[in-house]
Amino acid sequence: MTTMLKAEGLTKQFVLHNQNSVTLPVFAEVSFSVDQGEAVILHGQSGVGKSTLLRILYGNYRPTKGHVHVRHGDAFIDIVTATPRRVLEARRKSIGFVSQFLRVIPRVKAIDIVKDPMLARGVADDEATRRASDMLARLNLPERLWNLAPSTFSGGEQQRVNIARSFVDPSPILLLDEPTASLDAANRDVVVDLIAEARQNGSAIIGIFHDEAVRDRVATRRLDLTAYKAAA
């Protein structure tokens, strides 16, 4: 099986500069690698790191020490040390991240917002568009609601427009924090699919989770972050 992801060694810790530089540990040594096909769920109480450890393995933090190798193309970058365009450029093509809100942008249509990462890898316009509609159908948005901007749509139904985007072309690599949490039984069900599908075709995921029994049906196995807490 092909490996996507390796981490190594990852370390975090916070300074509040301005509170006489404090440092609060986070967690220390973390490695793991994840393969085409698996879903490994972030496990552990709430403070463990979890959403952190997320968000350097997309680059938007950057951990004390450690390395993030990331599969893009034929080759592995490393998220910590490479240049924000190489960065930007994984993410267009290799890595995607899924949060539990979504970045409204103002005067957007739902419908283009899912079609974008599409049309920045290459798909026609009408393709994009018709892959588009039937993903915000199959996550039940309304149809009215498609070429309006969700500025003023209801958490749930973001959501879905974030979902939407994420999964009408998944990534190779998805990272999912709480991708369920704003959404009813039936759509949740829906996005376990998603990712059910995503997996057979290749992507490799991590994510979190707390509904438990969500967890319990996407997980392919869990990595517990309690082992990694680093001392205060």
The other form holds:
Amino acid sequence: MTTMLKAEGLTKQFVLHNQNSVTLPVFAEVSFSVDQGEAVILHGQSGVGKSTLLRILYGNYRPTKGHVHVRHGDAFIDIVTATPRRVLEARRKSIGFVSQFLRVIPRVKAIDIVKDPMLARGVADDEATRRASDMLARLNLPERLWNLAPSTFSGGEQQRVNIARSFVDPSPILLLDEPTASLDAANRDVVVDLIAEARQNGSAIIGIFHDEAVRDRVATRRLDLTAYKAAA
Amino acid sequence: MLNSSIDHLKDPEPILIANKVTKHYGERIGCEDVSFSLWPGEVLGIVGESGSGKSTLLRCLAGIDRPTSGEILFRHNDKPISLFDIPEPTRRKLMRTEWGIVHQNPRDGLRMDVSAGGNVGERLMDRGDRHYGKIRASALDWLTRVEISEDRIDDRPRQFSGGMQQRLQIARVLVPEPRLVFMDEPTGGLDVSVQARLLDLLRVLVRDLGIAAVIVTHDLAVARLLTDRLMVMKGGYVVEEGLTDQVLDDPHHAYTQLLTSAVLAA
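Can you swap the form predicted alone for the form predicted in complex with the partner chain?
Entire complex below, previous chain first.
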């Protein structure tokens, strides 16, 4: 199998300099690798560091120790030591992060938010429009909203715009932080199908899901972080 | 076997290199020992509170103030040239044609007695354009892009609101299609609604034109929306740098932690 991501000895502690320099250890020496077509679900109680790990894999948080090798074409980029421009390039082509929250950009229309990553990858504008429309329809977002900026949308509507953006042209590695939280059953089913399709098309998936039923339908493997809990 | 070789990804050359840039005002430190490289299409943010040295650094980078020591290299005709080792007229010509500066106060960047169309068209004449019809058409195109309506083209900037003046300044800076743009607090002093319009405009222009930009701001939300990379300055020194989302979401330096935790969530 093709390895898509390999985490090596990841250790994280937060140091809060303005609060008596208190050190908060999260986890230590986490190592694993994920192959193409796998869906690894991060497991463990609240506070065990699931979201922190996911953010480290994306390069959003910096680990105290360790490396994250991400497949980028036929080579690997170490997200921890790569230059910012390399990390941005990996994010554009190889690794995506999906949360339940949409970062709203003032005045940008919903459909343009969904098209944006495709355009950045060189997809033609009319094809991007067609695929974005199909995806928004599939996620049951009313067509009258497509040409409006989502700042006035409900939380669930914003969330579906975000999911459409992430799954319309899924990255080879997808990091999912509770993408189905607070969706109704019908839309949750659509997202579960989208994840399965991305996986079947060769994406590697690493995710956090609190909903047990969703977790069982999505996962091919579990990674329990409890064993890596750092001593406080 | 995993190796982190990324040799097949060839880097283009940086458009701007700062090498140990230091500026002192007598005994006082303006900025100290600042080094970085900036690539085409990249947007670098410099954040810090008043007096942190961010505007001093910007003035050195933009060729306005000579640094006390260190050098600034700008890539011109495929060769790096040292900005303060070339004759003054050559540097001024580069400043007019190859890069642009958006000032915090639009009155510093505009000619207040010249019409809006003239403010934009003048930059095209600097570049060598001579055909009046073409210059006017291009000026009009740019005024539309910054959302200034056609019927204001002959008005003078002092008849404009602050937000319109700032948009006009941006058109004036971007019309010659510079390769590098410096911005000092581009949304400072504007209403929040006007800021949002301007930010989106800047974001789209920078992306569509592929220009490199250095943006000085004390507003972390502006930095998050517009920049790829961030340098945090305090007392003239760069105390932390990295990807913008990394620096803002997982700040390591005490001062950056203070800055990010001091923001009131809207």
